[in-house]
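Form predicted alone, single chain, as structure tokens, below.
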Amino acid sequence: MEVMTPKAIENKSFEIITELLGDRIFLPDQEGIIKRVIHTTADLEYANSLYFSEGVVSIIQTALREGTLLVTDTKMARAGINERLLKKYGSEMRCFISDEDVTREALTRRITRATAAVEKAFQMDKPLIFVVGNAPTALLQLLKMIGEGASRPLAVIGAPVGFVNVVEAKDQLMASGIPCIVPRGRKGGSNVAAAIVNAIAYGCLDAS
């Protein structure tokens, strides 16, 4: 067996991967991002599901270089995501999850963390980029406050997974407008939020 860098394999699964889609086209600043989502979770479908509002890539391209604020919901999400090249823009992430007052926030009121997270992300006095790997409540929560006249975000990587509220979340989502990025269905992960967002990143290094 040879023995391979970790550059060389991935060059070498991202040539079997265009091999696997065979003729298979795709607009020019979708490509790598579906590439490297199917790279993260060795599954083709997601060369079918990934859907992506009209110019999202460009307006999170152009968010990332004038340096914005991310927010994960989980730490799973944050943590696979580039942030040395991230702080290369100016940009930062930020994780609410277990932070004690929205831990407090959730017990008090019988909601989820995810929500209370949500809550409050919207109190910063930043242009937000959420993405949402784990939690439809999440998602859920950030439509419904954007709805009651909180601002909007500058778009949401929306890749929640499961069976519960999912689908649904996900539909609200692709409908309200927002510029987004979504997993069509049940599946999704903080792998593929992760995945989304570095490869949107390497592709503004690519065009630096």
Second form
Protein chains: 2
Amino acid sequence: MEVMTPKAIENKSFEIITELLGDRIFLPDQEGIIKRVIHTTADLEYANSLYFSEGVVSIIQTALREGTLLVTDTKMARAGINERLLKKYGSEMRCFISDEDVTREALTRRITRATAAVEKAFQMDKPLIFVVGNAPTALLQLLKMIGEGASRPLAVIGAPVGFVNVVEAKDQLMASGIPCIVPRGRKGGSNVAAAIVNAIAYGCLDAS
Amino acid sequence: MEVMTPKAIENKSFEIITELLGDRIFLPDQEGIIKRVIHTTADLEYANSLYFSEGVVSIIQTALREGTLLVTDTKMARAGINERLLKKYGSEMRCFISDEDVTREALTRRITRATAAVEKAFQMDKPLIFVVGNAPTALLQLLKMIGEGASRPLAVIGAPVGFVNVVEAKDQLMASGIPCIVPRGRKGGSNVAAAIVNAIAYGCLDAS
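Now that the form predicted alone has been shown, please provide the structure of the form predicted together with another copy of the chain.
Starting with the chain above, the whole complex follows.
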């Protein structure tokens, strides 16, 4: 096996992905995101399942450049996102799921920590982008609070994974009119959510 | 949609997974691991692709209970593993990839940070379990150092993902005689690696 730098491996990987996708044509602002998700998962199904609401990529790029708060549902999604790049643009990232006040709130009110974490995010009073890569609970709570009058986030990466309430939560998000990117169906995950954010942030670099 | 606790959602998910797998029969010590990986990815392919070397699950369970050092290749894999449970057994987890000395070593010697991080892990002089969920480089370096005389780790979770050198690195690991768990083929990831470790740690709980 040839010894290759990480950058050379990445370039070669994207070449192979392009080859495997054959003559599929993607919208230019979506192509890099779709390919990065496939790079992260080695799962070509994402070429067919990724949903983008109209204009969502440019909405998120503008938000990242103007400085936004990205809230992830898990520490794992947070760990997968290129924080240095976000900071470069004046954006920041938080994950509230393990915060003491969130845990206390969840115990006292017998709600899930995911729910309490979404409530805390809305209290930040900042332009928000939600990044959901694990449980549908966070996504459902988010949609419920918006339905009850909470201010709408700038965008949502809605990539929970699993077998219970996941497809339903994604369908609700896609029908909500909120700018969103969603891997339709059961698949998703913290790695997928992080890859989507990173691809958009790298796109900002390319465009700047 | 019914409001369900996270535990109820998890139980229901495992029921659905069991149903989807039909009358497939798995070895008792492997079944929980296979199902947890499917739970994490919503990808049934793992029912066919997960390789377990002989006795590896009980080797890792014994190691966790006796206190071992788990070294992950990424912060994301580390973030996905239930650290509280590991600590309960006196085991610990480290990820060296962003350590200053690793970065310096990589720059000075023009090697990858993944390579430098594996070297640092071997310097710990502790019984090691490697958890690889991202780049094949870490896995290849590990196998190379063992070939050159480094002491063998207790086990390796070998779940790098991707299109370049990944299948080759996994094949080398499976042929090495080192106790290992490997999702054959291109798929894998930090989430898969973390799910495997967590399933084994939960198995320790069930058995204790």
